[in-house]
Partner chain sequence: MSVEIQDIITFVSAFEPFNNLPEAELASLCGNIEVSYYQAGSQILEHGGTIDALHMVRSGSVEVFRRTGELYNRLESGEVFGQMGILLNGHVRYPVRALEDTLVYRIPSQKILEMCDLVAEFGDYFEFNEHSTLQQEVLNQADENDMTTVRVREIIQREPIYMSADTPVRECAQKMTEQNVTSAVILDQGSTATSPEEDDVLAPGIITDRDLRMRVLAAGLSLETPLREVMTTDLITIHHDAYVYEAMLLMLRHDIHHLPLVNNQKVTGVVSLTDIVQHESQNSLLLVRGIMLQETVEGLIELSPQIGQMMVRMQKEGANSHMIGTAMSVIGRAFKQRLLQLAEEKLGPPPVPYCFLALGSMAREEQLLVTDQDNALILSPNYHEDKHGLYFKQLADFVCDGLHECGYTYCTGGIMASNPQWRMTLQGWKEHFSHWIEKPDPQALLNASIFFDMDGVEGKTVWAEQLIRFIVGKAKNNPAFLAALARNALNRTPPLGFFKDFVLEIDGRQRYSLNLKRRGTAPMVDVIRVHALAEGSLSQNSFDRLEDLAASSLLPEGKKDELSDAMEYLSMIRIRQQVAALEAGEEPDNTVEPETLSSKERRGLKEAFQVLSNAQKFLRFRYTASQKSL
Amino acid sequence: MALYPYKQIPNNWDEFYSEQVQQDLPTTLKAFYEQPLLSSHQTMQATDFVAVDIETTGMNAELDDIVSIGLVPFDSRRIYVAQAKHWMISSQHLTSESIVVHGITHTELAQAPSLSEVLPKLFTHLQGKQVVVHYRYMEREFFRTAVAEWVEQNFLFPVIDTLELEAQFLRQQQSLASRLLKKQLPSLRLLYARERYNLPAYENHNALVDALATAELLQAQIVKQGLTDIPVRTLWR
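Which structure does this chain take on its own in the form predicted on its own, if you write just that chain?
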């Protein structure tokens, strides 16, 4: 099976998952794909989510490394902080620029496991849950690239992208004149999106904290944007 080009995703997720199960995959990755996808009628209020965030040595999934992964399970009403996970990942490509952004140093990563050691654990915690991210071209593309390098297989899955939800909502709120003039939207960065929902300011560029912030943002979006009874599949990206 050919690997999907950068940023390309399957046209039919059900077929893709069926194809993946037939592949010679590591046990934990196969188990991930053996979990049935959500039905077409499953709503946001009836779904188990997991928010995921990463810190990296740069923005290019083809060239840069993941140095930290955070994930937080939640649903539309509760966040299960006790089940949250945070991993540091070893890297040979830390730069002074990336250290300034996320504060992760060579010393902190000296004894950290490799990404190939952490990925099976990640698969287990994503299994059976709807993945939520803020800007899907980071988390999904970095994971896709990492797995392709590890086992030469696709690792793709449908996500709910809180950044895209926010962009769509803000466009709907624009006046006709603003839309005709293609007026720029307010900032879609996680910090500023949260401000619009009166959510507290957190430390930026910590994978676990940002995963928590993303979970809280989706909960707020579900309420304010009236997404409670919306089928999850309609928001897949």
The other form holds:
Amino acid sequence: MALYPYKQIPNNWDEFYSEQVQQDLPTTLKAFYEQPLLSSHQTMQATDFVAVDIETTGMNAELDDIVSIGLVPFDSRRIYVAQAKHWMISSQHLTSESIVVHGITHTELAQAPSLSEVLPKLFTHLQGKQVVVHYRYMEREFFRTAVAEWVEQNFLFPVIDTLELEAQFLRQQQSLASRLLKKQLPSLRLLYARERYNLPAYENHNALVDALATAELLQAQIVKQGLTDIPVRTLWR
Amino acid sequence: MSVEIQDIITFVSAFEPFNNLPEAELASLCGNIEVSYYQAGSQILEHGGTIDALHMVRSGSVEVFRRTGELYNRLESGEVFGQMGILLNGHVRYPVRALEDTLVYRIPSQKILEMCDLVAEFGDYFEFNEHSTLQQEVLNQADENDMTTVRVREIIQREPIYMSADTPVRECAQKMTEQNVTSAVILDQGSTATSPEEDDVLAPGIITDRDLRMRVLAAGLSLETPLREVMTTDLITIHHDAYVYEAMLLMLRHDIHHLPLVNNQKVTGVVSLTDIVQHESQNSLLLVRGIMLQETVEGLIELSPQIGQMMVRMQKEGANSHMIGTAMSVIGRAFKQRLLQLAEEKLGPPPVPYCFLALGSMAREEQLLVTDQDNALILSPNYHEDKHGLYFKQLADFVCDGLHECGYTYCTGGIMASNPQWRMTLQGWKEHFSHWIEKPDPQALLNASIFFDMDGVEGKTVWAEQLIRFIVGKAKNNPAFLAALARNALNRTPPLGFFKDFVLEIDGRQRYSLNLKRRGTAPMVDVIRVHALAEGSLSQNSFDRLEDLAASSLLPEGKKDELSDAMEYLSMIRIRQQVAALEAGEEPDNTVEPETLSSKERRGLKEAFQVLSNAQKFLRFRYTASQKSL
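Please move on to the form predicted in complex with its partner chain, as the form predicted on its own is already shown.
Expanding to the full complex; the earlier chain stays at the top.
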């Protein structure tokens, strides 16, 4: 089966999943696709989420590498820190620039597992959960590229994108005039989005903290944007 | 193994009680946190619901309510709630609601209980009941102090010696010398020397070294004189289970060196000044002795810096605010007494008897530093303005000027004996109070509240007692007066903002600060006074007044202790601030800058202010509600 090209996603997720289970996949990836997708009635408040964040050597999934992955399972009521995961990943492409950004050193990464060791664990932790990211073109594209390079298979899944939710909400809030004039929205970056919900500013950025920050943001968006009883599928990206 | 999120650890460890945890335990605790977001106005804990975690405010703020729906506390970032529920039975005791959009860290109960066992200080933090921090602080204070925990019977050196009233003084002196004691207890069923106002059924006597010297030798009496004729009979005694400081204060107050201890109407021992001095090397007795020995006003002025030093010492020794307040009042009283004696030496004996009154904090025995003088005079029924007016004017001026120079500054409201308006006969005072009570005018009462805290200092102090009985009897049955007083007691509110934080004011030194007296202890005293008058309590001290209220149904259960703890806490912080200022060589005042306090102190202070705020609400409801509907 052909691989989906960069930044393209299936029109129909149900069809896509049933196609994938037919393929000859590594066990963990197969198990991931075998989990049925959410029913169309399932609401935000009744769903198990997992927030995921990655740190990379750059912005381009086709050129840059994943340096670390953080994830935190949660639901609309609670974030389960005890079940959070944080993996460092050894990489060949670590530039001195990205070291400054993430504070991860070569030594740390030398001892870290390779991406191919971590990916099966990642599948297991995402399996059966609704994935949540802040800006889908990072995590999903990097994961897709990594799996394609690794086993030449598709790794795609529907996400809830907190950045997209924020953008839509802010647009709705805007006056008609502002909308017509295409006035710029306030910053959608995680830090600024969180500020609008009275969420604290975290200082030590890494994939895990940002995954936690994303989970908190979605919890806040659910109550403040009135998404509690909204079917999850309507928010899929 | 759980992951470490540095941001969570850094945050949690910045606050009590988590700052007491070793690193590994802290990491394990933080690794098990659950996070929940609550929109402003949403319920976080429902009364009676189950609870399995200690809650910590990460951002935003919450309100804690009593079961009755009454607001109990506001908590902000770093503060915890739900401890009652997890320690009791896993059911929510106090409902909690988000005041702002709030992020909450939930720390599993099991982890908390584990840590309580593991780290003693952590456990201590959760050892509390109803009013947590405050009560704990107050208890801690008491623990540290010896004088509040040691009973007077424990420090007396030996059994007293007993003599019959018919024994000749020589025999008694021989016995005392033999036994190496400075006093003897005299047993005599026939003694009738008690004054009619005292219902003292004990009626033994006591004789001391000093009595033998002054009443026998100096007076040139025969050594065969029976003890009956020279012994002291109207005894001041104390129960043998009383605390050392209570005995000390009683001795200070009456300027006596020997205090018989009684139990079951029998004298079980005599505590001497020496016993107490030995027990408490540094004490205010010596200062009072010093004051009484001064022959000139200048001498008194020279002694006055010791007042502050005394407070520093007592605070260091761990005395509570009641003890310090009483000691400071007793010292202030000694200055007044000595000044009056010096005035009488200068002006001659008074032409008619008088009673010098202390008003306000000194009368309540709650005096601290930075206090102005509030006093007045009760004059004899035989007083005639034209014949005696000049004498009492001069007497009052002498005392008030002297007090001013000793650091008890003139009362800005002119409530001083030197003001002719406040020199009246007992009858005059009764009429004056009748007017205040029967035709209550909140405006007129505004500055009169300190007149309702009164104590006789010198002269015919029994007139002061009579006047207090008269006032209390009248006030008790006068709801309109109580309502007016209650309204005035609501004028000064505690400095808590509508949301959660302290409301600061700019003080004399252009710093943002809290005024602990004006916004704390003073309104608290006002609140307690209203209840005490309503109950007919004759006590003047706020703690004593609260004790008197214990038996009544005036206050809801638990309120009395809550008020008492809050009063103690506010006073102690005030005292600590004054002590810190003195030690830094600064002028003490009644303000505090919140950032100079620890987070625990800030929390205690907020809790105390909240108690005051609730007490004011209750006061409004209790005394003024019915008035409004009229």
